[in-house]
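Heads up, the chain below is alone and in the form predicted on its own; it's given as structure tokens.
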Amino acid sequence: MANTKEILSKAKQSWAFQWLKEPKHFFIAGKSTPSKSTQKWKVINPSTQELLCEVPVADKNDVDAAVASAFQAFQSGVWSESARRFRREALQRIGAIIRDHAEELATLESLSNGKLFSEAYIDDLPESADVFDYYAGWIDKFYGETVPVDPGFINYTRKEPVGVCALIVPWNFPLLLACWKIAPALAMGNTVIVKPSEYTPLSVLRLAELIREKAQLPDGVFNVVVGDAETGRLITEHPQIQKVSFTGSTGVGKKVLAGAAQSNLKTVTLELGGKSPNILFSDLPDLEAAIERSCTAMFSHKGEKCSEPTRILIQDTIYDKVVAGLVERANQIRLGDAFQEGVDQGPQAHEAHYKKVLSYIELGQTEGARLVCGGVAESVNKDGKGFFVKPTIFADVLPHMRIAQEEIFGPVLVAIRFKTEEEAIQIANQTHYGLAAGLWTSDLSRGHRVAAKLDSGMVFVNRYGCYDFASPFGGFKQSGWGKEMAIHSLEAYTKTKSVWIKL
């Protein structure tokens, strides 16, 4: 792989910058479609606060048009009843398209989200492509079963596509999380409508154009509209949409669920917020490695990750040493423009979120937590523009404090002291969330024992943050319903039919 400087040089010459100057349209019924609405949303570069472009905001007419397109395509069977090989090759083409345009898509991702170009290009884009190959391989391997019923009958089950699926994507991983949803939905024969966040729609809009040009999907199978909260409401309440997959905050997830129930009881998958604990026992195998990984997992992608280890629980005998190590590393993190060489952290994704993060830092100090690192906005531009927040660590945090209970979704880490294993488990489970959790120990029995007692959908032992397409991603409690990835995601995009035959 080329070094970062070479990649950045190419990125700055990317066609993406020219593309920003072109009018932005939706993708409906296999073609670029101007919005019926006159409302526009300004997409801002969070590194500079400069206007990147304007995108249309879908109204009821736009949503109805996208749904009609997807519904007609599904009813026709042009995709759902097509040969498995046809669908498999189509998904593989999409994966290849993403690889061929990785630099361009990563550029758009960084421009609108603020994450480092290296994070978009090296972390996000390969997985965005590979997930299509992974689910292409599942197309002829996910099937029903014969059931042992009473004599005189044959009973079997069929796995059938759900229908029109709405895929609502957040602003923190705009392209990657869209692909996590698109690939399994299409693999199972559904038609889709993707709604990226209005803050970060660029990479998905460009992918839609590339799919139209090169993927050879039947018209109406893949549709994209951009919109705000009202657009999301129109989608979740639409009676011809049979499934909504939503990734975002727990508060909005509850509204999605209410809208789905109010309309037609469409099925819902929710991947929501987290306040994940990361427990460091004094017998951990490598203290420095644990500190290093905990810091990386916490502050990469500027802390805008639902599964990040935002609560670090440290056994009292190593507490001071761990906090000092975290502070030392956090103070070395360099802030700057997403495309700047030598930078470790970009800006928060948009102004409203930037202000929210700063308000939580102020709250932590009001609550009495000890600020040991960061705690301020940092201007990296001469004009003072950009939504930059220094990596922040609070020590001596009590479990009941709001900064230890509520999702901040930024570069703010809270350190909590514990004495016993039982106390650590109690503190770890003492939130409304249950997305992920980590623990570090040399005691194999403790590792299994604590993992079993943590009320989280994912538990990482001795290495926080392990992800694979073959492993389910998703949480418990108010962190969501259902799973992304693996075979488990396929269940979310199919319905099971039981067929009885009398002999």
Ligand code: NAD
The other form holds:
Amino acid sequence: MANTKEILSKAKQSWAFQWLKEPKHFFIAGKSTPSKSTQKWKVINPSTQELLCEVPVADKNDVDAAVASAFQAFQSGVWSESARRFRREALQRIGAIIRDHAEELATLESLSNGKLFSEAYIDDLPESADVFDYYAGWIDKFYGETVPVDPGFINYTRKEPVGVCALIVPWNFPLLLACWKIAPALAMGNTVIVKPSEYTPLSVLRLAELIREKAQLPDGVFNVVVGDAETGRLITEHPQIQKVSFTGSTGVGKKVLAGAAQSNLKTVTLELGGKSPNILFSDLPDLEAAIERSCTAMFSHKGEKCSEPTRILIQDTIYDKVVAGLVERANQIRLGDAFQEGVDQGPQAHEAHYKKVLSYIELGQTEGARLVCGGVAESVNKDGKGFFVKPTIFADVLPHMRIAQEEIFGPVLVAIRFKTEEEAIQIANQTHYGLAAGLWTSDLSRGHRVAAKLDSGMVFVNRYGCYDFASPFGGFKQSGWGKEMAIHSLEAYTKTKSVWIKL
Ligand code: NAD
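Compare with the form predicted on its own: the form predicted in complex with nicotinamide-adenine-dinucleotide (NAD):
The complete assembly is shown below, putting the previous chain first.
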């Protein structure tokens, strides 16, 4: 989806550029709250490497203040015991605020993450708003049950909020992934502390201000602190937090789990990394459509999507044709600034990540894979600044190679050849990840058979990458623990109490 002039004009007129000049504070107890720490983080525009602004990094005092605010608000019952209509309308107001401020929020997203403005504005922002309406609608439709126990008793269950929930999110969809968590957590009566990634905290900080001005939430229900790994650790280990919902890398997810276990055994939901297979059988219904979609799913959002199809498994009889088609399309992708007209792919989100992606490209060559496309950094700006990596494809990749096993999280696709259905399934399942998988076939029986055998939390048949609030999202194996979306998020933000009455 390329940036167009019409869409870009919305970014230029947005309030975001003005807002960047204002000092940045946390959002605690319903107020814009200056940090107690003096540590600052520089937020950089990855398209230009220019400084956008500085944000404070929360220390123990800041985290304690945010937790105290959320805890007090929860205990008071002002939110957790409020009327359903009160919470429903508040969530709907947040959705409306996001819609009303879509231009500036999308601008902040693109400035700090480098994703195309069109991707932020058309993909991320509407979904960030809509998820509040979706969960507002659930508030009076999610409840316990009457249990058919033996005569002499009545037994029923209650769905109760868990308490203070910490929501820790990464930099690839900074606002959207935060909203995926905020909406169901608030809907169920919890209070929240959001910690966006230090690389991309701007959209969530701005949302906090807008919520303060317009959402009429009780103080302390919604809190935001910005910080790095140490801030995340302090949150994860905090004894007054009852739940951590974490989206990020598998390595950090394990630390979150350990911290939760060692502190107060808070409950944890983990949405982690992926190395998702996409299997093209030679009997697929439309070769060109499969190549086109595989390419779009892989390279949109600059390959920084957890569920993207990074391993394409191609049956040997169509292998050369598919690789040629992928290369042709990938070579047409135009790189450039997130706000430049006619651009299809922005820069990688930050310098360390950019270097990691390039190091994997080097590794692929060392491992003996055949580089058929890209493979280099691209100089987009005259001064050579910006973290741009050309869409890269390796062919003749062997399943055991590190580039086929480890998450690169950039525009690097590996193509693996297979002969039989059994071999495809075996290769597809041969990683410690299990987030998503795709397969393409005209054979209905094969579609169902292979879908059942793939050890992945989501399987897409004949169209890679389908998502809906009504359908569970999340991975198996080391890609995650628990599900998000639909009723699953409501389960994740409630605890079930069993009540017995003797008659
Ligand atoms: P990351 O794990 O480095 O960081 C994620 C968040 O955790 C950030 O806010 C970070 O500050 C915080 N953090 C870092 N160390 C911490 C610690 N010790 N304790 C607590 N918090 C800590 O991930 P990232 O580089 O920001 O994002 C990329 C990763 O996220 C990829 O692995 C990608 O697959 C994954 N991801 C997964 C999903 C999903 O739904 N499965 C969605 C998006 C991204």
